[in-house]
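Single chain ahead, by itself, as structure tokens, in the form predicted alone.
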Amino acid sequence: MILAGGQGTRLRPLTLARAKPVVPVLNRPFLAHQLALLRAHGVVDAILACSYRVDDVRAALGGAEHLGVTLRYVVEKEPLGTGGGVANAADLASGTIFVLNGDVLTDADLTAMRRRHEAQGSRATIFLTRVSDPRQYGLVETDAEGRLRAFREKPAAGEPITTDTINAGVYLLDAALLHGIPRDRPVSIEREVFPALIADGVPCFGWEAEAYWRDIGTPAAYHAAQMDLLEGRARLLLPPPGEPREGSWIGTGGTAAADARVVAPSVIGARVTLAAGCRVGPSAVVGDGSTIGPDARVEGAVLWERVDLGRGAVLRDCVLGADVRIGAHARVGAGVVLESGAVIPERTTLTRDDAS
């Protein structure tokens, strides 16, 4: 079960035009990467608990048969929170189920997590990871055997930090527990469900693993996740569309001038035009139908579909939504995020401070 009932407000302006589960990551819907992780560990039946721009997800993935899984949709009339979303889909679940937050990119070994869950006789197991600054996450305290002792959400300023171990947003649950969650109001699985299970003495354990993990819920994290995948810091479970070529992936139907350069690792979508003298990469993602103008430069940037980059324009370490137009000799710098349809005049220099 994948929890995707929110509106993706932290990821705005990118989610103003597209639902968070299907924002592109290496030119594939983000949800496809989560489904690929589940499929790699034998999970072929997935439920999406959702409420916002559901048609975007259906249009992008349908039933996900092409990914080797069956994806079913449970649509909330009103957002129910992480716990409420699970409860709303409880009637479709049985046995033991994985539950994933809809903004988590990880290559965690879910098979090992299941083995640990069964060996400990756990009814609720949480994937735990360590971070250098845990204040923005839910802290999880465990005893020497890994049993959950306390679940603390985002410590306030000045409040002591008791652990650097956080809730990574991947759970393995006895489906019978879902029926105890209220269905008539929003419920937080982190603030209400797990603390109640601990208080009731239900066997709940943490599972800590050395694995890649990132919450992609902000534009900076969304950009960083794609750089991590391109540069090999995260295991790529679902390759980008296109043909592998000299360390990059090149889509079909495009055209490239003889002196256009693609520097690995990069992803070039389908029907992309690379004009004379342009250079794309390293660490660039160019969406389908985009045009990179003469002598333009794209490095460390993520472009959605149909971006038009003018002559001599330069993009570095930024994110551009779909149908963005960048004028000739304009420069877009690190940390800038442009919503879909934005138009930047020629010879403009745009920095993160300007964009904010």
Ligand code: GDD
The other form holds:
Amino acid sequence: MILAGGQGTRLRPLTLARAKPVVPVLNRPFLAHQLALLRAHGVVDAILACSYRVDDVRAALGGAEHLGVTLRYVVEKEPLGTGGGVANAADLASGTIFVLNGDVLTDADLTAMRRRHEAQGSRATIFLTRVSDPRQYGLVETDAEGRLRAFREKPAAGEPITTDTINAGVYLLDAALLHGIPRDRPVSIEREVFPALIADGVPCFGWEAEAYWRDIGTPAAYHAAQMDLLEGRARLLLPPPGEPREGSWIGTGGTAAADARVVAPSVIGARVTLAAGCRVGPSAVVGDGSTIGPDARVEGAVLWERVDLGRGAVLRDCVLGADVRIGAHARVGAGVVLESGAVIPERTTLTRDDAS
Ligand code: GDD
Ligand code: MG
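Can you swap the form predicted alone for the form predicted together with the named molecule?
So here's everything in the complex, that chain up top.
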């Protein structure tokens, strides 16, 4: 079960154009990467608990047959929160289920997690990871056996931080537990359900893994996750569309001038035009139907579909939504995020301070 009903507020302006669960990551909807991970660990039935912009998600993923899983949608009339969302979809679930926040990118060994869950007789197991600043996450404390002692979601400013171990947003749950969650009001799995299970003495455990992990829910994290996949820090379970060529992936139907260069690792979408003298990469992601003008440079940047770069434009470590147009000789610098449809006049220089 994947929780995909949040509004994606922190990922604006990108989520003004597309729901967070399906923002493109290496030219595939984000959830496709999660479904590929689940599939790699034997999951063939997935349920999407959604409430917000479901049409976007359906348009991007459909039934997900191409990923080897059957995807069913359960839609909340009003957002029910993370716990309410899970409860609302409980009728489709039985046995032991994985529950994932729909915005975490990981290559964790879910098979090992499941083995551990079973061996311990756990009824709720939480994948735990460590971060340097845990304040924005769910803090989790365990005893020496890994049994959960406390779950504290996003401690308020001033509250002491007692651990750097956080909830990674991936759970294994005994589906029977879902029936105990109220369905008639919003419920937070983090603030209500886990603390209640711990208080009731239900066997709940943490599972720590040395795996890649990142929540892609801010523009900086969304950008960094793609660099991590391209540069090999995260294991790529689902290759980008296109033909692998010298460390890059090149989509079909494009045209490239003889002296246009693609520097690996990069992803070039379908029907992309690479004009004379341009250089794309390293670590560039170019969406379908984009045009890279003569002598333009694209490095460490993520471009959605149909982006148009003028002659001599330079992009570095930025994110451009769909249909963005960059005038000739304009420069867009690190950390800049441009909303879909933005038009940047020629010779403009944008740095992060302008964008914020
Ligand atoms: N169906 C449904 N309904 N899904 C929801 C709702 C809802 O009302 N509200 C949020 N979600 C989904 C979001 O779409 C997202 O996939 C997931 O639940 C988590 O919501 P976020 O808004 O991304 O939460 P967070 O990142 O602040 O915190 C959560 O994730 C952290 C790890 O990234 C918590 O689970 C933390 O404890 C955790 O550390
Ligand atoms: Mg999140």
